[in-house]
Amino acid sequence: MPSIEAINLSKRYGSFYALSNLSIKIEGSKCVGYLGPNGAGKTTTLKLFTDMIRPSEGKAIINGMSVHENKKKALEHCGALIESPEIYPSFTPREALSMVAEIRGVPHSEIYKRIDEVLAEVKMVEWADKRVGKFSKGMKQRINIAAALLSEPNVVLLDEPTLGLDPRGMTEVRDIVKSLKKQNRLILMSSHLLNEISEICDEVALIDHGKLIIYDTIENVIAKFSGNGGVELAEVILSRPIDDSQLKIVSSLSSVVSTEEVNSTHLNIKFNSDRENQERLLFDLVSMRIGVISFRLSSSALEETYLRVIKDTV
């Protein structure tokens, strides 16, 4: 089972703590959003886990091995993308990935096979032999993610992977991160974008001023801090207009608190917040055959929680 753990992990610059006594253990195949405002300590944490910087105190552990005591073993099955490195514009993806594979110690006999596999994962096969200098920023980021996957990691650390991308590039990268969750990988993804965390992640660790505030499932964090009584909002898009009788049935479904008709094909449904209720609600809506084409949790509840928690720590 993939795992990462921080034990009293701190990074101090003079009297300033960029990270202060972080203790957290994350296990299993899932995506955890590492959330906090700029300067909260997110990138510092990821750099400590990859031995890019050394801790002032404490330990960073990956798959049971201390990064700073046994770096090679700890990082053997870890892939990371931190601060989006630039790729030489005259290189092709295949050439750039070959260089990274050599550095990472991928066996020479497996390099070309692994390159083909990771390019397929990030949907860049048709661009494998084109010059990177002509790529969009989103395409370059997909190649950076491919580089992080070359060593077949079961732990993946991503530092704001959609930063600076246009909407299309952001969507492409988010879809890739979602696909990584299906392959027995533990992903820790830093971000300050609440809608991104809501869309991709299973759990959230909230950090501010270098200190961990809370780590839990998104539902539990919202229920604990939002002050909304454990109610969550789902945005539902339909392929065709809903009539009044169908709307009444939706409103009477188990766990539904209220239903708002934004327009005839867009509903906002408040329901009692937990995964079991969410699963049941989606099943019931699909069973009604009313043309559900999109069901997603609104980021507003997490946003309310985030603002409340950050304000309390200022």
Ligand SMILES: Nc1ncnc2c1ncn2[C@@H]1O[C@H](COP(=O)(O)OP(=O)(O)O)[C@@H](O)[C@H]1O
Second form
Amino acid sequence: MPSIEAINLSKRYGSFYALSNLSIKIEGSKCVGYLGPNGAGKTTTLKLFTDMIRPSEGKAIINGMSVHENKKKALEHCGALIESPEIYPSFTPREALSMVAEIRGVPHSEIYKRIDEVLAEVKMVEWADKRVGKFSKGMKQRINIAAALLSEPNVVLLDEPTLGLDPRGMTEVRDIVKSLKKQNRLILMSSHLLNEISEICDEVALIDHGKLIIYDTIENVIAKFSGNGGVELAEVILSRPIDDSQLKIVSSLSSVVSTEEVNSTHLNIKFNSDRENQERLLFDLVSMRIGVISFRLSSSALEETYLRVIKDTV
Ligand SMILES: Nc1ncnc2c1ncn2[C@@H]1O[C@H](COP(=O)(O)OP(=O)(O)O)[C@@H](O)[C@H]1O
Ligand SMILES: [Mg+2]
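Having displayed the form predicted on its own, please output the structure of the form predicted in complex with the named molecule.
All chains and molecules follow, beginning with the one already shown.
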């Protein structure tokens, strides 16, 4: 099972801690978001995990091996994209990836097969022999992700892979990261964008000022920080218009604080947030047979949680 672990991991510059005493263990096939505002210590952490910088204290461990004491073995099954490199504009993806494969020590007999596989993973097969110079930033970033996949890693570290991309490029790269989730692969993706993490990831580790604040599933993080008596907003989409009497019943469900009809097939329901209430509410809505096709916590509620957490840790 893929795993990454930090034990009391710190990085100090002079007296300033860029990362302070990080202890975390992430294990299994999933996508974990490493969320924090600019300067929180995300890149520092990922550089420590790839031995690009050395820790002041503590250890970084990948697949059970210390990356500082046993770098080659520890990083053998780890692919990383940190500080996206520029690809030579006159290269084709195939040429650029052969060079990387060569450097990484991918066996010669496997290079061509691997390149085809990783190009397929980032959906760039038809661009394999075109010059990178003409590519959009999003396409170049997909080639960078492909490069990180060349050594068949079961641990993939991506540092803000959508940073600096236009909205279309961001969507492209997010879709690719989502599609990278598979059996026996652990993905850790950093971002300062909460909506991005909540869209792509199963779990979130939140850091600020070099300190880990919480590591849990997205739902638990919201529940925990919205606290008892907190109110959460659920966006509910229906397959057919709701009528007034049904709407009245929804408003009267226990735990519902208020119901707003955005339009006849889209309701915003505020409810007293905890997981039991959430389960009950969804169950009640489905039982009403009003055609619920989507129920999700609004990311604006998440956003509020994120901002509050970060404000409190200053
Ligand atoms: N080489 C360095 N020397 C001094 N300070 C650094 C160095 N690298 C990073 N920092 C500082 O450490 C903090 C964390 O940086 P970083 O890990 O890059 O944050 P993030 O990636 O979350 O935006 C920032 O305040 C940054 O200025
Ligand atoms: Mg960074």
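Since we're looking at a predicted model, the values are computed, not measured. We call the rigid core whatever largest set of C-alpha positions still superposes within 1.5 Å between the two forms. Residue numbers count along the first chain shown, from 1.
Residue 136: CA moves less than 2 Å between these two forms after rigid-core fitting. In this overlay on the rigid core, residue 240 has a C-alpha that sits 2 Å or more away from its partner position between these two forms.
Comparing the forms between these two forms, the C-alpha position of residue 292 differs by 2 angstroms or more, with the core used for superposition.
For residue 254, the Cα shift between these two forms is 10.2 Å when the rigid core is held fixed in the overlay.
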